[in-house]
Structures are given as structure tokens and as C-alpha cells.
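A lone chain, given as C-alpha cells: the form predicted alone.
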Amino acid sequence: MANYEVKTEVSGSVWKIVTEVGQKIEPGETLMIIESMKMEIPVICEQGGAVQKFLVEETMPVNEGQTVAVLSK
């Protein structure tokens, strides 16, 4: 099973996590929502699988680029 990251395109902080450890998602869902700026950014998921960890928590700060999750297809 190929595991992959998801990472945040925006720095700010995560708002909130809308997944689940196991969900299987799929492409273009979102994962989370940051607050950067006060706008709501989705973090989405390019590619379909489950979510497997996740690397921060809710209001944590988060850098562009970051690896906040990763997924297995």
C-alpha cells in the first residue's frame, strides 16, 4: 500500500480538521480548512485513499508546503 503526503498551500493556522483517521475520501475532497488571513482555505486531497494521520491539530500554525496528513491509496 502506497502511502502519500498532503500538503497546505498557505501559511496560517489549521481552523478545522473534517476528516477522520480511516475515512476514505476521494479526490477533491477536503481534508481540513485553514484560517489564513481570515479567509477559510480547504486543504484538498489531489488523490483519493484514506487518511492515515495527521500531522497537526486544529489551531495549530502551519507553514506553506507543510506535510499535514498523510493518506495510503
Contents of the next structure:
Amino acid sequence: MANYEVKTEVSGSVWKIVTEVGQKIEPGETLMIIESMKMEIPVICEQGGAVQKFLVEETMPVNEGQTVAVLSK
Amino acid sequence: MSTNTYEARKAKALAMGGPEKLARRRQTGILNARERIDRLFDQGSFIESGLFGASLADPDKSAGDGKIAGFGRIDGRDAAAVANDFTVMGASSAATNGRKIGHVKRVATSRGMPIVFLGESSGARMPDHMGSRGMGALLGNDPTQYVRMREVPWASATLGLSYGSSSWYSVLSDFNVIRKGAVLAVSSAQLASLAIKENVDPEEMGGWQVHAEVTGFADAVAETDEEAIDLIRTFLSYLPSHYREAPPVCAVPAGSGGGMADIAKLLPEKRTQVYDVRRIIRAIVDTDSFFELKARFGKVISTGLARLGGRTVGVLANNPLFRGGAMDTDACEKAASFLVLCDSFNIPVVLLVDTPGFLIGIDAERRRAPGKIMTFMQALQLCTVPKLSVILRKTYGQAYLNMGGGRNSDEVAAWPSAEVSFMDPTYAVKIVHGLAPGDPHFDEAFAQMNKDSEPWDIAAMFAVQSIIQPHETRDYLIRMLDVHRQRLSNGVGQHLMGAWPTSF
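Compare with the form predicted alone: the form predicted in complex with the partner chain:
So here's everything in the complex, that chain up top.
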């Protein structure tokens, strides 16, 4: 089991976290949704795995490339 | 010369770098240069040019001088190829193999057939190129060596360590596939480590992820040599053999258009929700015909070749799944290079539009966003093949022009869901009325802005030529592509970007 970081591709604010710590998610599944440019932009986890922790909270601003969660696989 | 001598010399040339080296490659599952040629061309169609080529400095160890050149057929159509044979002196560039490459390029260009480069080479041969005598005798001596006028398609595969000329030909090509584990770079990691005094990992420097995601030099990624070469064959199936003919026409696969009845369901009802435009593309084009290019680079735009009614088209679509479809500088470069490809080889372009505009801000400006946006725009305006735009949802400001609005396409159609304005209504209410969400009268002003963004007014002014239902899109495009077929030139455009740089 190795940990890896998931980053947001856009700057904006965290609108909704749609997964929970401990949850196992499939490759391609949405981890959270960032509001940016008046759009709801998903942070998609390409590799899948188990959510270890979130580094952001809802409504928090985020910058492009910022790590938003750590998963293990 | 006796027959025995001939047979012996031929066998030696065909033996490449010898049984040990070939066996080691086979153990790792990597094809050798002749196996790659066999995979590329239709069975039995390869005719070699330069089998007895060698280095006169060391003829016994330089079978073919490390590069195999010749001609064959791909799905019945002629093509030329150069396959680097890494088992012979690392396929390094030298006098004889330079002549072989030059010959194949001249023949392919003057006779009108694609060229395929199967890359894996160590760079310039040492010590041949060393010193002023080596440089004077070998390097260059061909003022057209790296000229691309795009008379014929070039396709390349990066299939191993590729430095020097292998890299040059890959980035000069219209299509480049990189196999996982291969490296494309200016020079070896070993030399780079010496130059910058730190250890350089080859894959970190020029592996598939770098070129698929960061540089955009890789149009596709393959797991194996076989898959990479098959992708070259597929790419070429969409293209004409040369710039003076239209692309080939194929039979329409059964089931094409079968998903059109439900296509509207692929577009979220809520205007702030994103979706993957590639699902819409696949529903519109002929079954299984969408061949995406640079899928991991500049992802906010999706580009690819496809067929509509059996005819090749280039699809350039905003993809809201990534960054809401806001176009960044990578996407602008990707769009421009794709338009150059389509225009050079007489491929009509279909633009599917849903973008909130260009990604702006400090970082974007530092990445030269104004220049990149105009490069994209120049490519679109110089494009002389038919261009059809379909506005699916948002189109704002300058991005409206870059995606074909304002007479930058031959026809613009809009779905009833289209929103056309200078900017997103939410921002517009703020700027025009000074109101933010929650303020008194915001909702009325926002509703009016939204209504004004509906496509009916622009259609009434004929700045949008048609409003179509989503399920009509495939039939509309096929019929309109037929209307705009370039009858006066047999489907051939003007190629105003033939000499456009291959990287910019």
C-alpha cells in the first residue's frame, strides 16, 4: 500500500467533497467538486484507491496544482 | 561476383547486429528493426533501398549502416519508411544512413506517399563526427534536411532511446506515438548528467508521461511496439497519400448514428455542470472512428480524426470535463497544430463549442496567453478546408471567434441550449449593473442577461446560420460537409500553413 497525492487542476473554491475518509473509490471517480469560473469542476482520481485524508475543507480556496487529498493504493 | 558471395553478403546484412543482440531484445519483448518493418507494411510488400549500405570505416559491423530504409504498402497504399536498427552501432547517424534517409524522403515527397520514421537511435556516430573534419564531412550538408512543407504525411514512433535525429524526425512529424519505456530527448541522460552535473533519469527527462502530458510531442502512447506501429497505420488510414488529393472514403460502419436519439442526455441540464465532450463526439461520428490525438495534453480541448458518413473529418471540441472547458495556453497550441494538420491534408474541421473562454490570470499571461490565443486564431483564419461549428452550450467573447463564430467557420449551427454573449451572465450582471448574487434585483438582471444570451437573436441576424436539435447534429454535419465539398479543387485546400513550424 503506497500513499499518493491528488491535486486540483484548477484554482477556485471547494464546493462539495463527495467522498469520505476511508472510502474506496474506483479509477475515474470524482473525489470532490471545485467551483471555478462559475462551473462545478470535478477533481477526478485517475488511479483510484482508499481515501486517507483530505487537506482541504468545503468553501476553502484552492490553487492550481494544490494537493487536496491523499489516497493509498 | 559469385552467387555465394551475394547470398553471404545478403545474409550478413539481414542479420543486423548479430544473434546475441537480437536475442537480448527478444527477451525483453521489444521488436527489432526488421520485425517493426514487417509489422508496419502489408505482408510481402516491403522493398528495401540500401540493404548493402554500410560504413566503409567498419563494413563488417555496420549492416545496413544501422538504418533500414525502403518502401511498402499500408492497407494497399504506398508508403516509405526508415527503421532505426539499434543493434548496429546504436543506429547512430552517419554518412551512408544519412544518404538512405535523404533518398527515401526525396522519393516519398516527389512521388506522393507518407513517410514513417521508426525511432530508436543514439545520435551522431562517434568518432565519425568528431573534430572539424568530422563536422565538415558529415553534419548537415543538406539545407532541406529539416524543412517541412507538408507535401506528404509524416508519422513516427519513438520505440526506444531516441536522441538526435530520431528525436528531430519525431517532433517534425504530423503524428508521433511513444511506447512506454522509450525516451525522446535531445541527447542521452548520460550526456545530460555530465553537462548539468546532476543525475538525470532518462524517463523523467523524456519518457512517455513527459511527452504525453507536458510537451505534447506525443500524440499517442502505446504499451508495446506492436501497438505503436498499429496506431501509425490507423493514423494514416484517415489521411490522403499527399497534399494534392482528398482523404480516402470508407464504408460507413453499421450502427453509426445509433446514439443520436439520446445525445441530448449527454449534456447536463444544469448549466454549471460539466461533462465529457468525447461522449458526444463518439455519438455523432461513425461508429468507433474517433481517433483522439494528444489526449493527455491541453485536455480542455479534445482533438481527433474521425469519419462522418465515411469521410475523414477533424474534430476540435471544448471539453468542459477539464477546467470547465476554459482554454489554456497548452490547449491553444494543441488547437493550432491540429488545424495545421487538417488544413495541410484537406481534412474538413468540425468544431464543437462549449467554453467559458480563455483561462486568464497572472500565470496565463506569463505563459504568453495573448500570443497563443492569436496563434490559434491565425491558424483558424488561414485554414482553407471547410469548417463547421456547432455551439452546444457556452460561447463567450474572443473564444467565440476562436471556435468559429463571427464568420470564422463556413457554417455555424447552435443547439437551442446555446448561450452566446461577451461573458458569463453572472459576471456581466456584476460589471453592467454592479450587482452580485444576493443583491436586490440581481435575479431579474441575471434572468434578462440569460435570456439575451439565447441563440434566437444571433440566428435572426444570420450570424448563426442554423439552430438544430441535438439529435439532428450528425445528419446536419454530413449534409453540410457535402454542401461545402471543395468541388472546384477536387477536395484540395490551399495549404497556407504548409510551412508552419512543427513546434511553436
